[in-house]
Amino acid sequence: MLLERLGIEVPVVQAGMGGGLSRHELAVAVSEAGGLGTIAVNGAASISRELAAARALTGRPLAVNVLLPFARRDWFAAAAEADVVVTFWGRPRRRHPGTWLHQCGSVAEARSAQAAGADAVIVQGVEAGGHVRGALAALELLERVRSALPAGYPLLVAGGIAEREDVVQALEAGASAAVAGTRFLLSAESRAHPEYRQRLLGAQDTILTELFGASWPAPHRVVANAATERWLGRDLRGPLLNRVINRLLAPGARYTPAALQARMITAQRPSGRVLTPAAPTDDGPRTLLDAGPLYAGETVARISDIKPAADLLRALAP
């Protein structure tokens, strides 16, 4: 099986959080706890960066997550030095020989993926957090995926996963592990913002929009906001002209030097129609607790405390 195959003890992975909110503090936490621990930077230096300083404090399995709109060709070298690539949001493409997941919304990309070579696809339901690529309940595309693959490929599932019940279904269900990504965004490791992990404590739901989606116009699942309350209305994927103006900064998004995202980033507020996806971290700019996007799947509901990573694998084991 995959995960005996790379040393894992607990069917328990925690999401790739992009942008920084899961650095390699929280990937050694849930991988020493027996997880498996993923690192979700940009930039091949980063990425090297925080790998290396996880490699120093543990040598159990660790993962990297890629986000495919943004990655450059030395993001898969540097990445390729974990035990496992997950990516995430493109064509899934084999880019190294080692063990690849490609995280999947609909059956049809777990097939591609899955004909393309992945050694798993990690199917994510309409409840999760952050970019969302499903459309359907993690348990039914879960099913649905189960028909559509050979008997035996390896499927994780990602969305509503926040208890060990939760956990518990996702096997019976056929899961080879549970994804896990707000319960351990609410960790003492996670990089986020101390407020926006309190904001997120007090949250009972959470909105699907397209509004923080500058230079990647993709689905999103936050919590309300100063930004959201400005601009959605009827229409909860935000005004038709942020919409337009996301879709024609997407092609660019991995020629963007470095330095200018900084500064969009810098400069964003909640009454701008340049809204990008990058959420508040703990060294970041605090105006993105109002003026960049609160990722939280509709779990939040459910968890009303910060813990260790490592308390929240037992919690969470099987």
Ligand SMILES: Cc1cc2nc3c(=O)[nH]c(=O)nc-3n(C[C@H](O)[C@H](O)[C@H](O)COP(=O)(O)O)c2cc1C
The other form holds:
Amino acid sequence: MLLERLGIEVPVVQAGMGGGLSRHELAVAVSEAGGLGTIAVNGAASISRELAAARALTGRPLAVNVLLPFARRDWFAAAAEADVVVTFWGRPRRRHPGTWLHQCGSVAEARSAQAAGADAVIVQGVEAGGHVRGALAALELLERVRSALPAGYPLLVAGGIAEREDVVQALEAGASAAVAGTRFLLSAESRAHPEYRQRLLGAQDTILTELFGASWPAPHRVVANAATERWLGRDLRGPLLNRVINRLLAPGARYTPAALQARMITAQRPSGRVLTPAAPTDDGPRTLLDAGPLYAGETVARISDIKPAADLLRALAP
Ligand SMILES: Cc1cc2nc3c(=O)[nH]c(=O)nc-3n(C[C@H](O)[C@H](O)[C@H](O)COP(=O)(O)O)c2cc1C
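What's the form predicted in complex with the ligand like, now that we've got the form predicted alone?
The complete assembly is shown below, putting the previous chain first.
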């Protein structure tokens, strides 16, 4: 049973939302309410600090998210102190003996994660917010992955989860648990900039683009802002030159010194071609509201409030 393995009662996982959008406050609130909360920050020191802050507040299980394009060896050592490690975007490989989940966007990727020893895979649908790995709707990919992997192998589903009925549908389709990002981004405990949250509350539509791909040239789902207005025309991926620059910056992503990354993020403007994946946090530069990605999934059209994460978890519980 996956829930026993994860040590949780409610089959709902709060997605790791990177660059510090989901830190200990959110993860603790979700885990305390019976789900699995996930910390997502960059760097071994930040992972250790957030995990220690969370451990001081809860004895419940906690997950740490590791983005493979950026992770260095010491990130994994720090993340291994969590009860669960969730990896994303890269070749699935077991890095520690504990519970490990890998988020996948295709049947092939799910197969290779299972073969690499992942304890479960998260099947991510194209409707998801943030970086989008696959091209199929979540429940369609779930069905394909379910038929391709051994019976009983635990699957979680991400994308399109904002209400109890979504969780029920996912469980009925064979998932052991559901993963929600955007719904928890719009919580009291998320570290998204307050205006980022307000803009999402007013949004109906999302854009799947590659615009904010400097150092991580990968598709991501956002709501419109000044940068998308400036750069996106008919081709929603963004101008070719921007995409070439993004690709050229990618190999160095893991080794770019933190101070240089911080300078690039602070200098980011809607008119610039170098647009990093850093989203506006409540302690980051305000300029990112117009120059950075306002990540959101398609469920944003159905969300009209910001609530404490514990209330959200209770509302999602089947
Ligand atoms: C704001 C935001 C940031 C995200 N950042 C990450 C991340 O750092 N690592 C990761 O594995 N997934 C990330 N995701 C994707 C989630 O893991 C998950 O697939 C997605 O949130 C599911 O779709 P939903 O947002 O509609 O619930 C992010 C999603 C959002 C909305």
